[in-house]
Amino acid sequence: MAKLHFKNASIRGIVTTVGDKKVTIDEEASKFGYDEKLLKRVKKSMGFNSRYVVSSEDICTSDLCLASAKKLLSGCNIEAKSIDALLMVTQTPDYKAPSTAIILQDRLGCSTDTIAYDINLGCSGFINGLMSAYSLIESGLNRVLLCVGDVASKFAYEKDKNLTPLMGDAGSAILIEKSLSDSYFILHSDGSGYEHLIIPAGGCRYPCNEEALTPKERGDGSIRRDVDMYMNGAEIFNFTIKVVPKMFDELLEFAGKSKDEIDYFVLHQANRYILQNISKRIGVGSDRLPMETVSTYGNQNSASIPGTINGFLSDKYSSKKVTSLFAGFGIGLSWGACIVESKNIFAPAIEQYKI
């Protein structure tokens, strides 16, 4: 497994920014086909309940992250110009080329010598990007900005009623600079499972083409396209309970500290019952490890974590300084966690994208 420890770097600031409209499952029940049994039923033990997606098809996760980008930079009172590094962390980017952070680079007002690429993840994107940012500053940068989101509404088909009513819109920021701080990571990945969690068509093993646009009912009861997204929720949840608590005991493990000494669990919000299940094996309650994010926000990929963040906890990273446990699990298949320290960070409650 790859174990990774710096000493130099830690998060200055969180933004997250999600979809201008909120629908609700009691709205969208029809149109999945749920009877009331059914949506009691989903509503318990998924946790469905609301989420926040963009409300126009002009509206791109770079439009999340800029918002998002932009209120950060203000409340750190940084210039853009003194960003060393800009990431992109999503499954949606603007093109298929050329990067999406490279446009934001431009948007943003950043430097052109500022280093600036994007990063194909989602579940664990979070955790990766992050590691990313720290080994950049690890290597002498001085401020690198990460932005991660997806407009997951894009990729669930309206009639998909197995993933669309998890899937929500959102776009972090998260400002890295150097500062002393020890921080630890772990990542992991297995494509043997890569059919698991999927959109088939639309690269360049499968091609867009008319097949590929055309809605078919599926064997799980779903309808949708093979341009959009397919989950096996039973193989997910299985690797999920199979992997992420052993990678806690494993991290922290490496970093030579115990379950007490962490504030925060913070995890990638796949959806509740996965949650539940994870809380209870690691024996950590709800009070240190949220689960609310998916019944308000819906599935935000890899803005989940930041999403998490500045939905629930604003007010403790905000004030005090926080040792936090965050993981990411899922597409790929990849997992990865880290334990961070942040003191008194610019974490302000989540916002709504404004047109």
Contents of the next structure:
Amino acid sequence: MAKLHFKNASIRGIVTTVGDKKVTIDEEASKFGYDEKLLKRVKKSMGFNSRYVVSSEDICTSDLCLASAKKLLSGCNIEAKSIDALLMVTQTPDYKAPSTAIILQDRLGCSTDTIAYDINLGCSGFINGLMSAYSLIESGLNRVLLCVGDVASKFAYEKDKNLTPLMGDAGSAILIEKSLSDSYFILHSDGSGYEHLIIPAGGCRYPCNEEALTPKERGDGSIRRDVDMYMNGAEIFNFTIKVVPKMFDELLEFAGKSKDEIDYFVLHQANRYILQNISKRIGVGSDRLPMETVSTYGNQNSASIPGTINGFLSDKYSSKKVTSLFAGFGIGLSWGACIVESKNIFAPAIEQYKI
Amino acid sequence: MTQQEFLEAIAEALDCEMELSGETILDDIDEYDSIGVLSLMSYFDELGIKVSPNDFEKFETVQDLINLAGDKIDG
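Complement to the form predicted alone: the form predicted in complex with the partner chain:
What follows is the entire complex, opening with the chain shown before.
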């Protein structure tokens, strides 16, 4: 079992930038073919309300992450040249190759001595990225910049009524530094479920061709192309309620902590319905388990945990010592969680991208 | 739990006001849509009964849900 205990790394700052354009489900309902009854139902159950997306195809995840990273470095008063590694977690890189992290190394002004590479993950990406950053610090580096996020507008087809109304665009930057602090991680992977959340075309197994670019009506009532993300919502839900509460028990036991010792359970913000379900199962209320990110910003993929901190807990993380349990779960299938300590970090309120 | 209690729990999970019986056709329940299926999966999971999303495609009436609950219903 992949269990990791680190003693020398902690988070110093978190900044999240969301898309520059706000859209609401009321405006979009007709585009997705929702009648009044279904609209009311998705608002109530799933928490659909508003989301932030990029207004132009020219804006990539790296642009949102770069804006976050610049603000983060300036807020922490450090030079880009002092960063030893830059990791980027995304499913929407600038190019198929090379890694976006390397391009960001140059755009941010980091030294050519910097380690830089991408990690292809979504919902569980923040946990995996944070684990990688902590591992590098534990191995001797002083300062790691972790960039996470997706411009989901690039892979959620505009007429996909199941996925698109859920998705928001966001890019976060997180600074991890050498510092005495105990943290505990548990990570899991199950590739047997890879088809439940997938962009089928555009890779080597199904290259992007005319067929892949043709919009088709699907069995689930949605329209999308094979180059777009497909989500089997029921399978993902089923997987989540089976693995996530169990993982919390494993992690708390591994860390030797009780639920009461955790100040905030910041989970991947899949949708309100899933979060309410988990909250009920683990017996932790919304005062310690925020679940409104989707309603305000949309599901921000790997940026949803930092997005929730900057969106709803900025004053708490900025002003005190916090014991957090973070958990991500989804595409892969992949799931992971960690318990980390932080104290008075730089965590300003979320910002919209400025063109 | 009795069958009546089970039917009430199903209606509560679906958030539907309709009176349910074994003969009720699932597709006649407005709330039995993709969100409704999630709610039922969650309810059965809490009862300790494993059910996959594909199983719901085969179900036609509330009786299929009663059968799924099996010996959890004793009345």
